[in-house]
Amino acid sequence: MHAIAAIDIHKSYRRGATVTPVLTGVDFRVEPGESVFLVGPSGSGKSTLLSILGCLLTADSGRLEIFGQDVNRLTARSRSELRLRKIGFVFQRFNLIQGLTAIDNVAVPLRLCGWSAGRAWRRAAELLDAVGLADQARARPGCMSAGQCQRVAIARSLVLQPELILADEPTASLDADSGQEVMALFRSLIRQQGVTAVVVTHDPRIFVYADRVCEMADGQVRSREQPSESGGR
């Protein structure tokens, strides 16, 4: 059974009588724990197939099966169970809300799961000082480095033991040498919990966590190549 099986995705959008074609006919399967890449140029579709393999969007036509579920025949209430329970969310912004602390952050996939607010503390403290950041959970986003951020919200994304994380441009928001320790963080720890990846990104320096690097252009998954046989490992 694929995490992923994408099978023939079409999806458009329309602007009053113009309609715009974004991806046409993508076909794109990922194994369990596998790390998967995808690049290319921008508007090339790489947002938008990560917001349909996410339950974020719709896709017009075509089969997706998440971990052999499948998504089309779903209700809404069912997708968004989904989306909650087995998919955690990484973006390029961190989506942290200001007027919480760290802590709460990480706690807000839980609080919205039924858990109580202690039980949700305590879970989300464990996730916070296994990215580094115990010290910070009393700690605002405003108040922290965009590398702690990022931190944060991985911390967050796999605070409900999801089986699959899709991350929207991670390092787009932070230098090289906190691009590099955040991926690292990411890679080891989704390692070390089983759980299956796709990354959009631009940024080169980062395909060596990567198992497999999909490039998409003109709305489909083109090519793949592999990563260094050094990187991630």
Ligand SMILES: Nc1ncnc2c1ncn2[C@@H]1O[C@H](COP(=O)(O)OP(=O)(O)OP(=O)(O)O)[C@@H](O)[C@H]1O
Given for the second form:
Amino acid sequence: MHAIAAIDIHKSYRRGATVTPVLTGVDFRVEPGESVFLVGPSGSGKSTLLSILGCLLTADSGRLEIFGQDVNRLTARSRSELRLRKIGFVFQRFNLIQGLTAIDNVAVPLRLCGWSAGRAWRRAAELLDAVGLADQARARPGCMSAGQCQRVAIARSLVLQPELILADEPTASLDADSGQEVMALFRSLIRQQGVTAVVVTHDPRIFVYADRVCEMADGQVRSREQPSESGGR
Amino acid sequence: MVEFAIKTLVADRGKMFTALVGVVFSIVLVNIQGGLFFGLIQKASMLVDHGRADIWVGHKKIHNVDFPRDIPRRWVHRIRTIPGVAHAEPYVVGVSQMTLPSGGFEPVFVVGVDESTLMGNAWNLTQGRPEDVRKTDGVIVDELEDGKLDQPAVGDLREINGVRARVVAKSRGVMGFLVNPYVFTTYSRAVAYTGKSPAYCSYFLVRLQPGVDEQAVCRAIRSRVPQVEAYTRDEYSRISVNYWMTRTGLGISFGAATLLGLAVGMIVVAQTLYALVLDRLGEFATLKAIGAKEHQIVTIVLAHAILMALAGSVIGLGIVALAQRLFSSPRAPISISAELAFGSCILVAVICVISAMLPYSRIRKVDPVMVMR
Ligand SMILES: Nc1ncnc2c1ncn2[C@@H]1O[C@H](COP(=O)(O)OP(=O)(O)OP(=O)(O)O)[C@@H](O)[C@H]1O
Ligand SMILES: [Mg+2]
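Alt. form predicted together with the named molecule, vs. the form predicted alone above:
Below, the chain from earlier opens the complete complex, with every other chain and molecule after it.
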């Protein structure tokens, strides 16, 4: 079984009479535990594909299985259930809740799952510790650096031990150094937990953290050969 | 989710404060307006409420305690024979004019009480005793009406309908709905002051023996004396209040002013809740993207509204209590019942919840895919 099996995915956007085809027959498979990076020019449809993989958007046609589950057959409610329990998201702009402290932000998925406050806090504290922010538990996103915010977001994405992580340009809002740092941390955490990851990025310097790099062009996904500089740091 | 709502709300102090101001404003407005209204309208039934009679018997068509129609006094004997009646006495309420030392005059309501029982006499006396009304030419007036009656001191003389009247005691806050002062005296003098025939009176005030069913006695009175109507104290109090309520449009004008204020307060709340949500639309999209269910989102929005209502109600009622202490006076009493206070909180909470539906409809439309853009 593949972690992700997307077969012949089509998607176009309609605005009035104009139809913009974005994905024209994407075939994309990811093995369990694999980290696949998705690159490509701006507007090539990377975010669109990631949204479809994350069950945030439905394809016009094609077949999508996430861990063997046919996504097209799910109701909206089971999709959101799937996102909550099986998929972790990391966004370019972190998307933390401004009014909540770091630890509360990490605890959000747990609370959505119905965990008690105390249990959620203990688990969230573990994750904050794992991303090296145990001392920032009470800080709000407004008082943290971009790198710290993204580490909180990574902790949040992993807190429910998802099977799949989808990250859309996780380093784009970070400077080069903290980008490297965050990716190294991200990589080691998903390795530890054996999580499958799909990471959209523009940043060639972080390709070293990928098992495989795929390129999007002309509405399709093509595998690139293994990154030349071999293996993680 | 409620905890989440509290934390996000408190984090945005500016907006929370604005919304609170809206809620507090509404609560204060409803209670003060309502309190003034009930304070004013309750003056219409003061004689009944404080009269210590269990049953008021009057002309068949009586509709207001201040405007009775004469009934033959001799009917009282028939009422006294009804089982359960402890005693029944004639009572006079009538209009007359008091001549003032300055040469001016003042229309007054003369109230004549039974000399032996003093039922329906003035209350809350600050000078003199209730039984002083039995003294020769004795009348009791209210000290808050001093201005209208040329500052009468106890012992001073006035003239009512050409008959001598001597102020023997003074009350505080015994004022009717109308501007005319009440002058309490005995039945026999009241007849003289109002120029009525002593064969007539305005009411029979009835006291019952303990444990007797009021309604049963009312029915018995009506059948024994078919020309009269008999009401319990509460009934006649309500009837007197309704008289002004329905004939003056007082309820409508107070009510409209209150509703208008309420609307303003609630627009502030709705607008703030909406702004709060608009600012956070992205965060709601994030919540949806990471798997929040619709009911969890609803809970957050509702919790915001109810929290605002709760906090605002507590603060608002505190301010109301303070304002009532400071500003309530016998002339303009602010009478806030538990029902009014509690009802206003419920009303405001309901409106808060309704006004939260506007921002919620906005959140509903948010597509979580926006987090990827
Ligand atoms: N909601 C939408 N309506 C219409 N067109 C859209 C919509 N979302 C995306 N597009 C178009 O689809 C194309 C692909 O968008 P997408 O965001 O997937 O690209 P991307 O590869 O993620 O680009 P970038 O690297 O800039 O993030 C773009 O041409 C974009 O203009
Ligand atoms: Mg993109």
